[in-house]
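Only one chain comes next, encoded as structure tokens, the form predicted on its own.
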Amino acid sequence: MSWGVAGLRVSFGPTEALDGINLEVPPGRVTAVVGGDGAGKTTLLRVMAGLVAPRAGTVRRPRQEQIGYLPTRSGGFRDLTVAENLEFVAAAARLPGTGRRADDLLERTGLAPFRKRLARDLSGGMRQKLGVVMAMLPSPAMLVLDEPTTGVDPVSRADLWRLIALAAAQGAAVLVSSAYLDEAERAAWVMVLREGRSLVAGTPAEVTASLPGAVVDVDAPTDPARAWRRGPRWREWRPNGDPTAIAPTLEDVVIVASLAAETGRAR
């Protein structure tokens, strides 16, 4: 069974948060949703977690007890220890014999030495790891993680992505949102959202190949409206192509897709 949404529309009063979203979230795959603030990432994940009802469209998801969900900036109950947080999850989900799985997940995340530490005394990266471990503990059919690596140091980000990959390898359908475009390249499938609409979707290679025209690396842009900074130099989008084109990154493609959307809207 593949989970996902088709023709999804979500509104909050007069605001259209999601408009016509189609997304498959199959078992054994990491599916990433990326976009800026207000793009609709959290709303989409909350729909998949069963916390927001759509205005239109269809939603296919496992039973509620088969969904592991990590909200944004959540890392366990602050006044419980690491071990107590996992015991709480096991008791709430009526999970028998989770001790070995809990031990394995704590070892994989480097949290094993901190079992007795209160969650409020963990570093930001450690709390995020705890939150992911809590979501993974019941071996859910679908794992939904909302920006699990935001504000986390690079080493902890790498650890978290190893944990995310492990969940998919063990058969879970993994849906993760991120504000970091370089992280999207770790996923098997990527959807880029902008203002509640899908800009582009596919494998990272397909998304990169979808770029219209060309991207060039220049000292100074000839068209500032189609240029963006990359370190001390500039990248510029040439819609009609250019013989000096460089191989674009996923970030370049997303910027170009946004510029193309703005151009189309202005017409």
Given for the second form:
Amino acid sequence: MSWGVAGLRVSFGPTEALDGINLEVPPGRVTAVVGGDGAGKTTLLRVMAGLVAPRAGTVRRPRQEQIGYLPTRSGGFRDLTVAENLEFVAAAARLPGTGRRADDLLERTGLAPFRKRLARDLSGGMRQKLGVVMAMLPSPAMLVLDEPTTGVDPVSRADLWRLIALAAAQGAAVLVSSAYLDEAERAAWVMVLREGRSLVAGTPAEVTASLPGAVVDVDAPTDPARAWRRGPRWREWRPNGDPTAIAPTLEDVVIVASLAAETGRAR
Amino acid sequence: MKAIEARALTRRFGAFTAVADVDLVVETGEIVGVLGANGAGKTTLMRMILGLLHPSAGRVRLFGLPPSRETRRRIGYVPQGLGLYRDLSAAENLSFSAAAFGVAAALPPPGTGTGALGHLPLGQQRAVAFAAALQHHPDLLVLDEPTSGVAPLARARLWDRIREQAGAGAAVLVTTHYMDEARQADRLVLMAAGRVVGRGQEADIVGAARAVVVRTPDWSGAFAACEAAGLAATLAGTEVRLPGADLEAVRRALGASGVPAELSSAPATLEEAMVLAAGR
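Instead of the form predicted on its own shown above, give the structure for the form predicted together with its partner chain, please.
Okay, now the whole complex, with that chain kicking things off.
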């Protein structure tokens, strides 16, 4: 069974939060939703977690107890220890105990020495790791992680991505959001949201190949409205192609798609 | 001219050395990025440069002078938490910080309205924080993850403004955890355990660090086999990467599991190099 949404629309009063979203979240795959603040990532993840009702469209998701959900900046109950947080999850999920799986997950994330520490006394990265371990502990069919790596340093981020990969390798459908495109390259499938709509979607290679025209690397732009900085040099979008085209990064492609959406010059 | 010149800069907290023997020079017109994991010493280094913390040894000079209120006037600082009042409007925030520096307030960025700043999207809040830091025409900009959480196009626009400042002669020091941001700098400095462990362009920082790349029709099998063998694996789309791993060790782990795979060795990514430098 593949989970996902089709023709999804969500509105909050007069505000259209999501408009016409189609997304598959199959088992054994990491699916990433990327976008800036306010793009609709959290709303989409909350729909999949069963916390927001759609105005239109279909939602296919596992039974509620088969979903592991990590909201943004959560990471466990502050006044419980690491061990108590896991015991709470085990009891809520009616597991016989936290067991070997908890030990294994704590070992992998470097949290094992901190079992008796209160969650509030953990560093930001450790708390996020605790949150992901809590969501994973009952081996849910679908894991929904809202910006698990935001504000987390690169070492903890690497640990978090190992956990995310582990969950998918063990068969879970994993849906993860991020504000960063360099993270999206780790996922097998990416949807970039902008103002509640899908800007580009596909495997990272498909997204990169979808670029209309070409991106060039130049000293000085010919059309500043279509140019952006990359270090001391410029990248520029040439909608009609260019023989000096470079291989664009995901970030380049998303900037181009945003420019196209903004200026109404979309294909 | 050197906007920042730190020589053998050291800071100890009791028996713990947070920053050890760091040399750092930022020239006017230059954008320098400081990278490092938590605990690498970035924040302590920044606080010494801003004059908020005294060094235990070594020295800092800003525009050739020791840090003081006078040098602080020439610095524009955007902390990660933005340092703005969420209950005030964009214009009120700009008036407040302009008054602190004794200069005329700048106009708020377009679209930031008259309501409380805390209700604006993060990208606009960041644009206001940036405008606040620029009002007194600083000669040195110190930015802590300036575009975290901002959509790519808005991030590109913010970096256009940062580049404009450098083009007009300001020195810029940026700390970041994110590679997309690190690539905007002219030069990078990598810190680990309080020391500078790498300097230069991205390729210089990565240096000799490499990763084993596993191409396979069964990424989950390959991932599980590597993890079971105690090799730290990570995912890159449908490939498995093992930064710093030994190719033969990976080959043995996969061979034992019977997972079909094609192995190669590739330069580490900037992020992988940072993780390796942190000793993990």
